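One chain is shown next in structure tokens, namely the form predicted on its own.
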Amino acid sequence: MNAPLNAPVTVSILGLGEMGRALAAALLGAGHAVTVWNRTPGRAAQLVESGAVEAPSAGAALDSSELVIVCLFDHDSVHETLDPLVDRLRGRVLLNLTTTSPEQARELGRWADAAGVAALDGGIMAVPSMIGGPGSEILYSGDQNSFERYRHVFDRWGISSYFGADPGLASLYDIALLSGMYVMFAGYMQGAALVATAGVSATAFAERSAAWLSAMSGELVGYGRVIDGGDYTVAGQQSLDFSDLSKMLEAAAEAGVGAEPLAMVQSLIARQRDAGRGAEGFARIFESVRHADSVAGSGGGERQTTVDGSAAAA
């Protein structure tokens, strides 16, 4: 059952890098009442100003609350803080707010649940000055009672999306959209590159490349329902030899600037074209990222591809 809306829950707040202080402060301005611990001292003093109580050890902190958090610096550092401390999260519940894998969230959670500790793990979708305000989101997955007892303490942070028990999935969407953000990013810096040549500024060039962006972005759910129904000749498509960015490659080479990102978009087509793709559509070389080491085609077997993206005969 859900805690009352406003009630108030003890949380210790282990990590307190600029996302802690984000998460603390956020948890202090609702009411909560905040214990922080940090590795390095010297983290602490604005928070404790607020009225969060600073800690001298993780165990003092981790005895000071009901619910545990861990933002720290990497999986190896969630281990060396909570290994020696165990015994002491036995009765509590565990987020862990660390960026990690989905296997290393899973490893967690195998190890929490073996300690018989009920634990979450959590996908944090903002930066800092985002905490608490529009468009934060934190994805959460693992523990549901504990996602449910405590969804009115996430709720501060933002929209909490809770995707299922296995402690992984929170990692695994949270790596898959910044997969996409951050290639969204490196193609905007490929262009702002080819219209410095022209003097153009970046940021000048930004506003008008987040118009066209948010525009495209809509096409994405189209994409999404040709790959589902793995039917990459329906009508409507561009097909991938029109896809061909030979043009922009030549155009960055004409620049005189890089073209990597333009050049891994290229050898995703290439492995399609050259295994006899080209007249399907562009969302085809989603079978690119899929299937790292080879083409997957039906009826024309599998091709093995080499590292410059063309195609030999299995």
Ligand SMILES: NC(=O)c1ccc[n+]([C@@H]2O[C@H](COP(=O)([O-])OP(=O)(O)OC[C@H]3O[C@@H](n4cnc5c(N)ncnc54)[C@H](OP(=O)(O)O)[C@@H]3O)[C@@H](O)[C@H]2O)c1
Given for the second form:
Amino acid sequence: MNAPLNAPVTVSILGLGEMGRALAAALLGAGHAVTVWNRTPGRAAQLVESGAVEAPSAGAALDSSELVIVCLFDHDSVHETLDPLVDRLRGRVLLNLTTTSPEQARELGRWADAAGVAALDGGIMAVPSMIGGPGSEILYSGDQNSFERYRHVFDRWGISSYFGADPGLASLYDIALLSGMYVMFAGYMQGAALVATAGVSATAFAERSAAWLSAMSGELVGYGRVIDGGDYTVAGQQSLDFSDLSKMLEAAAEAGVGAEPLAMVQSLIARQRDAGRGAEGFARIFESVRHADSVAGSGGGERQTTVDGSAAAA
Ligand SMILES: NC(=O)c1ccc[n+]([C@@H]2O[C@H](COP(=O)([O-])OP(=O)(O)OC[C@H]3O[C@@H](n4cnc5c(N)ncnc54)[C@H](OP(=O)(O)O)[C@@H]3O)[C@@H](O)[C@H]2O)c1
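Please move on to the form predicted together with the ligand, as the form predicted on its own is already shown.
Next comes the full complex, this chain leading.
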């Protein structure tokens, strides 16, 4: 007979770094039977005080639980830890929360499949202190039955989002979201370096930037619609010619600060303008990224139209 939904489960967590400890603590708080293991002993004391059992080996940790979670350094460390134990994983559910590339997640999925292990891969959209609190989300892909079976366990960490059977999808979304985050952070650093030349603190500028960037994030959906529609000539868009960042680059040079974040965006704009697409919308820089091996990309068709809707020579 199946255990009732939401019942406590036996769960083992391999890897007690910052993140593994936060994940384990949250599951202990939810009343699950948690076994923990770490390559280097001595990191489990607080969890053991809170009711966890420390396994003497990774194999013993696997033997203790129906659900096995690994949160290690990287893809290689996952294989290094699990390969010798693959027979002991059979019949259990594996959730890999170690950050890996989509292809590495797919490789681990094939490895698990061949061993008869139901597996999920996850991407953690949180830092350890956020686990179990507001704003924490974990992305999942892989075996859907396992996701549904253990979703009540996962929900303890934050919002649980499932993307599909392809094990690489969670990682793909993870990396895509982090791409936006890092470039946004670099943009803030660029601005902070500029205003620092006028004696403005990075903290004061951060507060102003947070409000500005939050307001501007409303533009993303509009860009998404243009990209999906494939027509960068739709009226009402800010054109690439208008978006030219030369003045901003000059200002950075005048101030004597670096300009790499700005220069990166300018190079995406320049590729489209150089290909004769300057009258089209700013969203067209998507084509500079999408087609790494071509100058302008193919989106938008052959016919060019200015942003106010009038036809232009191709
Ligand atoms: N921290 C975050 O904000 C965050 C956010 C999202 C995702 N993640 C991901 O979560 C994973 C863990 O992150 P973390 O912050 O917990 O890292 P961490 O504090 O550096 O811990 C790394 C863990 O991996 C173990 N490890 C390293 N190499 C190993 C090997 N060859 N065999 C077995 N164990 C090995 C370490 O064990 P020892 O103690 O023996 O060295 C430790 O338990 C990473 O993939 C990270 O990208 C972290």
